[in-house]
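So this first bit is one chain, no partners, the form predicted alone, shown in structure tokens.
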Amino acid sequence: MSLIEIKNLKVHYPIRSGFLNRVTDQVKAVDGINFNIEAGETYGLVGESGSGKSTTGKSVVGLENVTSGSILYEGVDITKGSARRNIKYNQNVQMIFQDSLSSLNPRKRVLDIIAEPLRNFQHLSAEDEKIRVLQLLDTVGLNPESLYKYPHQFSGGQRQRIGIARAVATNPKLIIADEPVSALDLSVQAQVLNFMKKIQREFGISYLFISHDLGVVRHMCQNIAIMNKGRLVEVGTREDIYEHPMHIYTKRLLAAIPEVDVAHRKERQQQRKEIEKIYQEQSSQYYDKDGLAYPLIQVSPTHFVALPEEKLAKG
């Protein structure tokens, strides 16, 4: 049994207009997606801004209402009734946000920020709570003097570590990491990603790792889903996505990965131009008449792609 199973998940927002504020249309932010996350794995959900990936993550953690479909946690559908409370879902599923500054209360000290989930779920004594927070600070590489400081007194990378410490405070089984390093410098990104891997090994955590950057995702994820306009366009293992991409949108994202090696930079720039030209000329072949992705078709035991069957037959 998978830790998390997403089945035909839809999140639609009504568009209202007129004097009576009637619903005239809807925005299909997430439009019928499916994927599973296994215990202990890091699952990548990738797409550009507006693709629906962050809405998906917020739906899993409970910050967005689900229009239809199901989210099964260890076989229990947490979108139904009191199921979330009965299985301690809010304790077992936590989130790391993109903007570490806005996600940390500027009026609270680090002690209170990290202790907040402990107070909600574990009700420790003041002394035990402090000991636990100090242990968490040590885990993410921050010194004990951080305990009584405020978020603005830390760098962006340090604040993200505080966010990670808060997320793991309750020993969750799953963490939704929504663009956790996109606001950080490259050198700091590597530090935070390595901390996330370290914590995963120590605590046995699964991640839903949400990002627009396939370069970062390659470093973190075993299985990856590519999302565009609320639907999945390609799903597979790391090797499937990086070595055998089939959808033009996936190829476009891969071409956007910066080339570190100066000797190959011009070659990568040329490849990017070629892919962009193909995307502009042929992208309509990859989407239906409404500009949305086709249903996924299985092309190997682990690889799925959203193509019309006639396109798939032509290779």
Ligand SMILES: Nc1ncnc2c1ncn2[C@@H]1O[C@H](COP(=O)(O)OP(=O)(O)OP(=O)(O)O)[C@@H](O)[C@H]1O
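Positions refer to the first chain, counted from 1. For the two forms, the rigid core is made up of the largest set of C-alpha atoms that agree within 1.5 Å on superposition. None of the values given here were measured: they were computed from a predicted structure. Compared with the form predicted together with this ligand:
- Relative to the superposed rigid core, Gly18 undergoes a CA displacement of at least 2 Å between these two forms.
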Given for the second form:
Amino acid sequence: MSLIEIKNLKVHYPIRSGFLNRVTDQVKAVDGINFNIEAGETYGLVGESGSGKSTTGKSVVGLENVTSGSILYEGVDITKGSARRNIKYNQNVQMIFQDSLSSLNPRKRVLDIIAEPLRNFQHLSAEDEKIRVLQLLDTVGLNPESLYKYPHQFSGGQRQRIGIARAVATNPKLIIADEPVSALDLSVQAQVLNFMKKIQREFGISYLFISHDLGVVRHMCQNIAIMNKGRLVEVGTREDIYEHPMHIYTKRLLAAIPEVDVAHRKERQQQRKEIEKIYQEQSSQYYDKDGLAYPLIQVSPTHFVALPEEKLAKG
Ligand SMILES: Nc1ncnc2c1ncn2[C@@H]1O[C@H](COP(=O)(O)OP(=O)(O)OP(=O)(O)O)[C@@H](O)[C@H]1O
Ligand SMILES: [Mg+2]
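Let's compare: the form predicted alone is above, so bring in the form predicted together with this ligand.
Up next: the whole complex, starting with the chain shown before.
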């Protein structure tokens, strides 16, 4: 049994308009996706802005109303769970956000920020709580003096580590990491990612790692799903996605990885231009008449791609 199984998940938002404020249309933010997260792994969910990544992540932590489909946590559908079951679930599934400045309460001290989930779920004495928070600060490499400081007194990378400490406070089994390093400088990104890996090894946590950047995901994820307009266009192992990409959208995301090496920059730019040209010319072959991805077809034991049968047969 997988830790998480997402089955045909749909999240549609109503659009209201007119002076009667009637529902006139809907945004299909997530439109029938399937994937599983195994215990201890980092699963990558990648796509451009607006593809539905955050909506998926928020559904998994229970912050979003699911339109249809199911999300099984250790075999139990949490979209239908009783409140009681959800308390345990909420302890086990936590989230970290891209923007640490707006996701950490500016008027609260680090002690209270990190202790908040503990207060919700466990009943520790003030002394034990402080000991636990000090341990957590140590785990993420922040010094004990941080306890009584406020979020604005830290750098972006340090703040992100406070967010990580808060997320791991209840010993969760899964952390949804929504663009956890996108707001940080490259050098600081590596630091924070290393902390995430260290914590994973120590506590056996799984991550759902959300990003628009296949460059970052490469160093973190064993399995990856590529999302476009609420659907998955390609799913596979790291090797499937980076060595044998099949969907034009995946190839385009690969070409968009920022090139750090100056010697290869020209080459990458050229490659990007070529892919863009193919994308413009052939894009209709890759999407259905509504411009949406086709259903996924299995091409190897681990690799799935959203292409029409004819296209696959031709290669
Ligand atoms: N509360 C909402 N009401 C209506 N539409 C919404 C709501 N939240 C998100 N959407 C729409 O759903 C789609 C998916 O949004 P989502 O935030 O999941 O994308 P994303 O992949 O996380 O993008 P980004 O990379 O910019 O964070 C977008 O078209 C967005 O405008
Ligand atoms: Mg998002």
